[in-house]
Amino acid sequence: MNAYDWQQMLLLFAALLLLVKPLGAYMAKVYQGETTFAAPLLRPCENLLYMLGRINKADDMDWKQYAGALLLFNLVCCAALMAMLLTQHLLPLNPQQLPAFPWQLALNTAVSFVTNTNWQNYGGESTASYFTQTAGMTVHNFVSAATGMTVAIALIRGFVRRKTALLGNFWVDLVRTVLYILLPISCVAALFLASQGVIQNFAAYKTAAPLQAGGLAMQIPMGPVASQEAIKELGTNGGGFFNANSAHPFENPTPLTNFAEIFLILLIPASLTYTFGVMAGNTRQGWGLFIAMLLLLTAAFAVLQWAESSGNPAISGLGVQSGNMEGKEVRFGLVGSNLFAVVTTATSCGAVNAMHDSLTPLGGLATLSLILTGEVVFGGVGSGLYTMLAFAVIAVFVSGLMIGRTPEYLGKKIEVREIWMSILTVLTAGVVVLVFSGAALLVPSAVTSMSNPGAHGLSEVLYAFASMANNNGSAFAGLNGNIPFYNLLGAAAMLIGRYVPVVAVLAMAGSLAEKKYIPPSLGTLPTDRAPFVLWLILVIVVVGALTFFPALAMGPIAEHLLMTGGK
């Protein structure tokens, strides 16, 4: 790493640290219904939406009502997007006359965008019209991100409220999330990206004449990219307008836009930790979670950077001393590519500026491990925080067993119900990954979709289901996912991986809200200090290792041993 690389990293984390507190405090005010600087402009819009939706913002919901409203809203959104994909050829803003999606691909895509996964078994520029990209996918980028954030806020209220069954109003939380948080930041980000060269238009595709006689003309895709790119990163959605995603120069043209996109991916997940601290009445709690996430992210980046810098020994043996630049954009370099890869897999974003299938085995292991741990290293907007809090509940419970005391977290006694819900939150995606990956190795059509045999092929399959079940959306590009097996089983993986933890978290929030507050005593484990942060990290690593080490040993670890052995 040279001086520029170090400056890039230090500037990124400095900017993040600078904005975590003000943005986190602002979001806490939004969710607590307090007046913010944006209220004079946005409150009339908010009240208009309540009037049109016949929503009484004073009506609170218990966890079952909250979950019911959330699931109903997501079901309607999924059905609407699928209908749009199936009738795309009849809808406007389709200058290329693109046909409708096949029904299996439409189902997979609709589920993908409504679950904040944005797994894409299609190439955007050759498959989706402008209407589909904007009125369909961009809109879902907002509402799916907002859904995850509302669940995190409901869980925080569960810790904060006492002797009540009420967690807030889902519709109010949804409206405020989109109107006060996602939309303003996205508008600013889209204008910045457009100023740097990210395209934004509704023009028909351009045709470039060949440079020499007898050459082939090239079709250059157009589209409203900047508006989708902003919320794609901010909402940790990850679905690219183009098939190459953020490796495409129209989505990510310069090192400056690359830096901005990495920053946008981290911004809300990091700031929500401070929101948690503010709403819990102890900002040290939020900083503790932030530090745990940052340490895990730094460790993963160190492994990935070392692996990619070391390159392939077979190439080094030929006298070529270079890092592994296969599948990476020269304009971003190793650090810009590796930093993006770590951040996007840690945050459940799934956007990519390099092809993860071309990473070294241990480089692929670093990104895959971040996904398999439930993406709690900042994680998706909302989902990262509530999954990390589920891990914190487990960590408190285990420590209580070790010292022989009843475990408590934020003044709430942790009992059987909370542990069961935490286990469902933490382990559901892992079970789906292992079972569905096993099925993919037995079904002939799934096996023929693997472009690489052996250990790397296993890594492709494992990565695919890890990405879908954990709602990430990135992929090892060597796997052909657009077949009935992956479209249908992948949709099931995304639905289970999203909504089982969501319902479990809301059930846990409801249970916590009904409990009385227990003041800390000499026997209470302090959860806002360094020892607990380290203990929490250890619990996350141990759970991940116990669940996935055998699969990882047969995939990327075996491939690394083959590579170092000259095979």
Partner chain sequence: MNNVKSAVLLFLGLTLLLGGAYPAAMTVAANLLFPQKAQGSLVVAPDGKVIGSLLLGQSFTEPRFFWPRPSATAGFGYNPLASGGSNFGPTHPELLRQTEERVRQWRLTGATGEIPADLVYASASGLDPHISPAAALLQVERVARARNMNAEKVHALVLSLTEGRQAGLFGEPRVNVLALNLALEQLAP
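For comparison with the form predicted on its own, would you give the structure of this protein in the form predicted in complex with its partner chain?
Next up is only this chain, free of partner chains and other molecules.
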């Protein structure tokens, strides 16, 4: 890595560090029901939504009620989106007269947006009407992100509250997340993006006659892009308005929008670690998690940047400048593409500004590995924090076994139930990835969907299920996912990968909340010090490596050896 690469990374980290504390503290206030500066403007809107939904905001829920309300709400979302996609041709704001989604694609897409995955087996500009994009996709970008955040907050309350079954009110947490956190930041971000050239209109596609006489007439797609782009990044959703996602100049026109989009993806997941620290009464606990995440991100970026700069020896050998520019845009260059790639896979965002299928084998390995950690390197909004906390519980437990101390985390004794639920949270996606990828190799149509031959084809399938099961949504996009096998099995992977951990985390939160607080003693492992941070990183890496090494060896690692061997 050269000086400019480091400078870009450090700029990003500096911008992040500047905002983690104020935003994290603000979010803690929002979730603790305190009055914030935004209240005079938003309180009436909040109360209106409670009135509309017949919600009594004083109702406190135990974990089963909380999980029940969450699952029910998500079911309503999924049904509504699927109905909208199936009737798209009958709905307004469809100047291109795009037809309805076929049912399997509609199911996959609905599940995908509701689970915050935003895997897309379709290209937006040729498939989705403006009504679908705004009343459908944009809405689910908000509420699926908010759903993830409510679960993280319920888990934090589980650690903080004592001898109670109650975790808060799901409806209130949901509404407050949307109104006080996601919506204001999205408004600012959308206008900033529009100022740089991201389009925002409801016009019909424009016909253009190109400058070179005799060229084919072009249809230039239009649409309300900026409003969706903002929440797409902020809510770590990642579903592109256009097929090329954030590589499309209408979604990401300048280097500055690129930096802003990367920053928006990281903003909430990073700040939530501080929210966690504030609510847990010790901000060092939050910084510890933040540092663990930052170190893992830096390591992945270094590998990716090195691999992409080294490039493809077979092509450099033809007398071409080195550095792999296949599937990358000139305005972002290598470093702007690579930073985006690690951030979008570290968080469960899945927006892309470069085509991951065309990354070098070790570059692809870096992004795939970040997804396969279970999305804990900042991770999805909310989901990153709750999965990381499950890893912390496991790390405390394992170290407790090794040194013969009772495992405790944040003053709560870690017992059988917590361990079970943490393991479910951490390993569910991994099992889905391996079993479903294995199944794909036995199905002829799934194999012929690969666009690349050999080891890289296996990487495409592995990446697809890793992405869906971990609710990331980015792809090695050469794989043709729009066949019944991937539409249906993919929907199953996204559902299992989202809701099994969600319910497990809420169950753990319920059991933690009922425990009494144990003050730290000499026998307590301090979890806000450097040794624990390093230990946590080690646990994450070891769990990931033990689960996935054989699969990765047959995919990206084999391809790297072929490429450097000149095969």
